[in-house]
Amino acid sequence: MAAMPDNTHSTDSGRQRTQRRRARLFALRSPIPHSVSLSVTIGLFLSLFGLWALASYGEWVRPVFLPTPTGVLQRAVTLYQQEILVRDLWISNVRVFSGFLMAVVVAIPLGMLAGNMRIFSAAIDPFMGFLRYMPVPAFIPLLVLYAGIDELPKILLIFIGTVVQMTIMVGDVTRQVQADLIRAAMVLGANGREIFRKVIWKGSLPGIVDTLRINLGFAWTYLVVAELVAADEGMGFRILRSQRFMQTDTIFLYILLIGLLGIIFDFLFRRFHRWAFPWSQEGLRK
């Protein structure tokens, strides 16, 4: 009689190899495949559609605070047929990217000179810890003093909100340029300026451009700030318009907007910055 083929060794096996995936998914600094990373992401944001169409289209919440997403879609298209949602977004990030810009011009040059000679950290780091904890708001009536009520104050603001952070940000990622990268550089003959351009700029140039990936964020969180500053139009301006009318469908309908298109910029730095710096992506290989 045939003896029966015994499959406990690779029923243990399978059951191995799944506990050893497992353990690499929670594991610290362990990277996952992008299959799974995708999934997670996906999941996360489908539930929580799920909830809010569950709790709007079953009546849980009144609909005047909490809108349902077909009544947003809706509200989405009444505005682009009046030409309203484009010229929205279209103002609202040219004022972000206005500021943002006019950030980047200023941080980073101070930021590196900061970080790198004690005679400029003496001055700016202690002016920026200074300005860090002045609320942006309370320039408002300064800027409407000095710069009038048109563009020019809503895109100050943002530069006021953002500058400082990535100031202080620059500063750091330059510091941590190893010093024995500097130290070969002096042994090898380069002078200030080469060590400055070839060595502390090159080795920070990858956290710099994930600093302004951040701060970008910090640009768009400014605009219902700087919006309130005699706007007539704008996503920060028609959020706050609708709070006074009541009508949430609107409000949900712009900050979806500035969600999603906090997503694509981010998207797009990480893909820039994996493109361009290849060797300074973290991972744990094994």
Contents of the next structure:
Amino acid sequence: MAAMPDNTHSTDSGRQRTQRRRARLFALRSPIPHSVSLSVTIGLFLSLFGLWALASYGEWVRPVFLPTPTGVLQRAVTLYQQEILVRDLWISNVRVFSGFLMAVVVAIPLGMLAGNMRIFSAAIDPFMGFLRYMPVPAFIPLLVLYAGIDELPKILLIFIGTVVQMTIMVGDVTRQVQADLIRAAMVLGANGREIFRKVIWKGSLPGIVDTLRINLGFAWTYLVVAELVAADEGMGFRILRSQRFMQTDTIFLYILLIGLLGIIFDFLFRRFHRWAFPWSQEGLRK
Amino acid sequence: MSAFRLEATDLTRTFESGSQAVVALQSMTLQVGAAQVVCLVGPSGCGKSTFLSLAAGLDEPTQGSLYIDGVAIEGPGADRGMVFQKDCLFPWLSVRDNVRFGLGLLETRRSHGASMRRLREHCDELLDRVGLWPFRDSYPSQLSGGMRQRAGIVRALATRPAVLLMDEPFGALDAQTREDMQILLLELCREQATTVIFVTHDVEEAVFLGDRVLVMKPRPGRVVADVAVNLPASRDRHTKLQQDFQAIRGEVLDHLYQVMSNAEPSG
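Alt. form predicted together with the partner chain, vs. the form predicted alone above:
All chains and molecules follow, beginning with the one already shown.
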């Protein structure tokens, strides 16, 4: 019914029209007005924040369990003045991005090979399936044993946490480059290397960038685990230590900051995607 | 030395499926002269697409050979262009870069600057010729189906191939666009003296485009009739209304119905 032109309902009452417009907002896979979409997004954040404010200022919950928004803000200022906040942010970003970039460097070639040459897929796919179910924190004792307690084991943990999933996803992305395009390139005289470079690589790049965006999220989720390893600074470390001193405001602050960083990086990745691949702006994953 | 542009002798292709061997194409012999348009019609599985793959060099025959100007085909080459049912343009390249894709590959192999420049100009001329010059910097996704298919044809003709292989290229287009494309194709191929092998399901299209129409039958795939289309070389919309045209179309249809009725019982 949503597809019917509006002029056939010119005799309808205003109420019926409102009802229909409301129904259209819930139609399957149909566009909704941008204003509605934006207000839903912002509305959710605001109502959650409102709930938090109510519960904390109204002292529904004891402050030691739920700090107030101003309490969290004050803590942020204090930590900033003590030069802890920036330092924690910096070191955690360095760890996350080092581990993530190591994973990128390994996963893209492995995924490309697994996705396009059967001999590599025979080696890589079952092996990744084997690694995939292993619990990443279980590697901590080995990492400490092999790599000591400096930066390396923390970075390696984030690497281990992301590389497997990333390889599998990159493999899937390159496999999705249509066989028709490969055939077209062959007929135009392209050899194997040229097909790999000019068709498969070019065709899967947008999907690879999107895969990286998703995996950066996974990398951040491993940060707290990574900073279990003999850390004395960093966002994950600060969260763990604050539990011992019942500093819930610090925990809230750092969890929210990680979420904020996530939104920012996600936004930057999407922007880059739209700028770099104007030809491919459909079917982006969430 | 063979006098034919494209020649197939005893061309056979069988596929193993489990313990059974399926004969996709059986002892096909065919001679096509320069600048001739040959259309292949027939039900699914009659080997017409198999023939195109062999001619394109994407597949190898089980037996027999294919020659272009007397030289056996070994893999794809710049002497043949192919247009697919789906346009198969590279979505990340502009129309112009798509059309020049084959040239770019040639350039990395040989170093003949002068003729390369000539070919590049030829590309631009063709784009202009099919009305795509204003859209040369657009991505394929920004074009209509007919425009994409025109770009596909230009891409296939860019390296000045002797033979153009077409696999139901207009099947997905609406009737009006389809007719425009048929006329455009005939004009382009006459200008370039290109030999065309055209696979289609549409008998009217086959008679309109072809100098010959080959009717094929499945299981095993082979040619059962070679109908000469004795119509004037210059054809337009009115050609399809002429009695001669309808008579030839009727003849091809008769062959096709016979193929269908023979094919059915054996299942």
